[in-house]
Structures are given as structure tokens and as C-alpha cells.
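There is one chain below, alone, in C-alpha cells, taken in the form predicted alone.
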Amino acid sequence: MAKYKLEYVWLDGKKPIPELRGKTTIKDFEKPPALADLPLWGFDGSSTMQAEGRSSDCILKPVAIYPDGARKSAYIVLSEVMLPDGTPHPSNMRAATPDDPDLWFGFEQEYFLYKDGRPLGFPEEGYPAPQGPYYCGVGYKYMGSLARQIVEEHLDLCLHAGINHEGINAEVAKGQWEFQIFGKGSHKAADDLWVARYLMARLCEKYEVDLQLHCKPIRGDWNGSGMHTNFSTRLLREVGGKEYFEALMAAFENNIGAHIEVYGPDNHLRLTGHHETQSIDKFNYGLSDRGASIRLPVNFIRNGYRGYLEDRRPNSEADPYQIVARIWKTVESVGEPALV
């Protein structure tokens, strides 16, 4: 028998955006754990926003589980929040989830590291210079040393937890970045971008340092941060067609409302029709347009009307699986095309 850390994350019950918790227990094994190997574990919920006092146990049901390489012998053990009855919590919006594996989504999650109450690479008082060379920058000027050192080990960390990453590039604002991850199947995804934001959030605390996800936090003449979703069904993948393209968009613009209440906290001081946005109670598409509110990518006509498609309208603070759920219930609306 070997003795294993097993580190149970889960979110809490803030609102309207819940944040990351996380408790060790060490259990012993006979080989490395799988998921089916891990119990229920319970928690106090009047410490996290999801009970009161008088009645605070909570259960921690594991749903997913990754190799976690900043630990020896270590698992990270994502976790639904259950009731003591075990069914459900209200703030358990991954049970709320349809598992669809017909559809498959990547996130693009931007988000600022700052210190000191401001971003990596401000000056103390004042602003750096306007943005345009930190995109994709290179050099110690653009980028300093510190964030590019995070962002790597962060890489590193995903990898090594089987975190479907598919990159990372600096954004346009400095001490702005972005990684990219993708799941086929309406839970992974979104999965391991909390886990993501886990490992990255627990990364920084090394280096003294804050993961900044607020979708604005430098006011003026300064990118946003979003987390453009591209989502695809097999319908889109196989089938395509003008005509059941333009339902579906039609059916987005229908729900303008539904999905900007999901789309995270304080979207409208990003989504001003200005820096790659469009205007937050508008709604349109456009080929390789950036500043449309769903992008057709550039061979997507092309190709019959078939492929993917990217929401940009998603802030960097949302829950991916609120998202994952709103776009699925939007699509679900149109059907099959031969019905449209």
C-alpha cells in the first residue's frame, strides 16, 4: 500500500460566479487511484456561501480526477457539490449540465496576472506603453520575465494532468494572457478549464502573485478580457447548410438576454462595441469578423456552412459550464435541420 494526496476542488456557492476551494485527504492505495477508487468526502458548507450553521454538512462527490504535478504521489479530484440526501446542490451547475457528446467546445481564457494591485509589467504610477507589440510579444520589454515564467510552468502543470491544452499566447494588453482548451463532450471542456484555473491560481500563490479574471479591470484604451467559446455539434460538423445556420443565429439573437446573464459579471464595461466587441445588446455574425458576437471562421461558408463556430461575447470570469448549458439549450431550440 502506498499513501496518496488526494486535493478535492469544488466551487462554492458565491454568486453570480462561484470560486475554487480546495481540502488534502491522504487515503492509501495499491496503485495509483482511479476515479471509481475515490470515496465521498463531506465538507462544511456555512464556511462556503452552501448551508447554514445549524445544518452545514455538504458531500463531495468525485467526478473527475488528474495527475497534479506540483505534488508527489498527488491527484487533483474535481468535485460535484452534493446535498446529504445526494442529490444535487443548487449551486451545482455541472449536474445542470446536459453531458451531450455530440457537442464539443474550446474555451480561450484570457485573464491578467497582477501584484501589487496592478497588472505584471505597469509602472508603479501611470501606464505602460498603448498596447499593440504585447500580442504575441517577445522580449523582456513587452513582456518582462516573471509572467512568461508562470505561464510555462502553468503549461507544464496542465500537460501533466492530461488537461486538453491547445495553447497559449500573450494578449494585447500588457500583463495579459491566454491559454486554449478543448473537450469533445459537454463536461470536459468546461472540466478542465476549472481545473485549469485551479492549478494556475495555486501557481501564482508561489510567486506572490494574483490570477486576475475580472473581464475589465484596466479601465480606457486597454483590451478587455474574454473567453471567446467555440462550440461545434455534429449537425454543424456533418451537416451544415445556409439554411440551418441562419435558424441557429437566429435563435441566438432570440436569447440576446438569456446568454448575457450567463456570460459573466460586469460584461458590459467590455462589451462596448469597441476593442474587438461587439455592442452588448446587439447581436450579429461575421466572417473572420472580431468584432461580431458569434465569428464564422474563415473557411466555415466555404465548407458548406459546416465546422465551427466562436461565441465571442463570454467574459473571462464566467462558468463554462452556465455557458456550456445556455448554448446547448439555444441549439437544442432550432432541431434537426430537416425540421427547419
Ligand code: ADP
Given for the second form:
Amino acid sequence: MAKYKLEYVWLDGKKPIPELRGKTTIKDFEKPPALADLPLWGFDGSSTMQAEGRSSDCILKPVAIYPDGARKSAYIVLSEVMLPDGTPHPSNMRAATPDDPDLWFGFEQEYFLYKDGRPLGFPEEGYPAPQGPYYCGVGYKYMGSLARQIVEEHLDLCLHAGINHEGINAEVAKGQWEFQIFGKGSHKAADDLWVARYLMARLCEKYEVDLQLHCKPIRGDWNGSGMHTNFSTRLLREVGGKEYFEALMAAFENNIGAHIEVYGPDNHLRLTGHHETQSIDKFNYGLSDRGASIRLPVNFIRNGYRGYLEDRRPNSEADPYQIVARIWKTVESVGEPALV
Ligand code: ADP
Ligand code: MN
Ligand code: MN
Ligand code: MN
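Could the form predicted in complex with adenosine-5'-diphosphate be shown next, to go alongside the form predicted alone?
So here's everything in the complex, that chain up top.
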């Protein structure tokens, strides 16, 4: 028998976007544990905005396990919050979407690293040199030294955890970065994204830095942070066709408000029609168009309207479970064209 540290991580009841919570339990296992070996656990919902009536016990149901490279003999146990009767807690957005294996998602998480109330590299007073050289930039004068150290350490923690990272890059504003996570099924990428946020927020503690997910932390001529959501369905990947694509886009256009509602708070500050965004109340799509609501990758039309689509509207703070649930709903509403 050996002792393992299990960090049960869950999402609290904060609205509109939950925050991450976690606590450790030590358990004995004969060999490294798998998901099926992990017991249910509980917590006091009255301290996390999840208490229902007078009974404050909430249940943690493990749904995914990740090796935790920051601790010895340790795992992160991503958990759904359940009511004592075993049904999902109202705050449990993951449970609201079936895990549809045909839906694939790729999230581009943009974020700032903040210290002393401002982005890394911003002077105490005023602003650094304007945007331009920071995007995918290199050199101390542009990047500083701390940000990349954190970004690289985070990347290694994520890869060690088995998170399906696809890449990282420095972003347009100073102190702004991005990582991309891809997953097949409606849960995998969203699960990985929450755990990646957890790993970053925890890693940053030792540098006295904060993960800043607000979509427009600096007003003025500085880019906001998005979370472009790339998605594809089996139909889009394998069949495609103009007719299905246009039916799908019509469904998106008919649901602008419902999508924006779950695409992250304060998005009107970011979706202005400037800084590579479309206005919040408009919907359009375009080939390689970074000013569109939905961008079609360069070969999408040439490939017979086949491939994936990039919804550019979700912002950095959005809850990936709610994004996935909404896209799933809109895709479902179109159904399968008769010819397929
Ligand atoms: P850009 O910055 O040009 O928008 P990125 O390389 O940052 O492009 O992001 C592209 C995203 O598209 C990645 O997250 C990737 O996982 C995702 N992606 C690629 N193919 C698919 C697919 N078939 N279905 C869903 N997402 C996909
Ligand atoms: Mn990107
Ligand atoms: Mn980006
Ligand atoms: Mn993008």
C-alpha cells in the first residue's frame, strides 16, 4: 500500500461564472489509482454558494483524474457537484450536456498574468510601448522574464497531467498569453480546460501573480482576451456541404442572444467590432475573417464546406461547459439533413 494525495477539484456556485475550489484527501492504494478507484467525497456547500435550504452537504463525484506534477504521489480529481440524493446540483453545468463523442472542441484560452494589479511588464504608472512586438514575440525587452517562466512551467504541468494541449503563444497585449486545448467529445476539452486553469492559478501563487481571466482588463488600445471555440461535428467533418452549413449558420444567427448569454461576462467591452472582433449584437461568418463572429478556416469551402468552425465570440472568462452545452443545443436543433 502507498499513500496518495488526491486533490478533489470542483466548481463553486458563483454566478455567472463559477470559481475553482479544491481540497486534499490522503488515500491508500496498492497501485496508482484509476477513476473507478476514487470514492465520492463531500464538502460544505454553505461556504461555496451551493447550499440548498438547510442541508449544506454537497457530494463530490469524481469524473476525471489527472497526475499532479507539482506534488509527490498526487492526482487532481476533477469532480461534479451532486445533491445528497445523487442528482446533479443546479450549479453543475457539466451534467447538463451529454458527452457526445461526435462533437469535438478546441479552446484557445487567452489570459493575462497580473502582479500588483496590472499585467506583467506594465510600469507602475502609465503604459508600456504600444502593442505590436509582443504577439509571438521574443526578447527580454518585450517579454520580460517572469511570464515565460510561468507559461513554460504551466505547459509542463499540463502535459504531465495528460491535458491535451495543442500549443501556446504570446498574445497581442503585453503580459497576455494563450494556450490551446483540443478534445474529442463534449466533455474532454472542457474538463481539461478547467484543470489547466486550476494548475495555472495554483502555480501563480508562488510567484505572487494572478491568472487574470477578465475579457477586457485594460481599457483603451489593448486587446481583450477571448476563448475562441473551435468545434466540429461528424457531419461537418465527414459530409459537409453548403446546404447543411447554411442551415447550421441560420440556427446560430437565430440564437445570437442565447449564445452571447453564456459566452462570458462583460463581453460587450470586448466584442466591439475592433481588435479582431465582431460587434456583440451582430452575427456573420467569413472565410479566414478574424472580424467575423464565426471564422471558416482557409480550406473549409474548398473542401466542400467540410472541417471545423471557429466561434470567435466566447471570452476568456466563459465557462467551457456552458459554451459546449449551447453549441450542442444549436447543432442538435438543425438535425441531420435528409440527404445524409
Ligand atoms: P488561430 O489562432 O489561428 O485561431 P489556433 O491554432 O490557436 O488557431 O487554434 C485552432 C484550434 O482549432 C485548436 O484549438 C485546434 O485544436 C482546433 N481544431 C482543429 N481541428 C479541429 C476539429 N476538427 N474540430 C474542432 N476543433 C479543431
Ligand atoms: Mn490561437
Ligand atoms: Mn489568440
Ligand atoms: Mn483563434
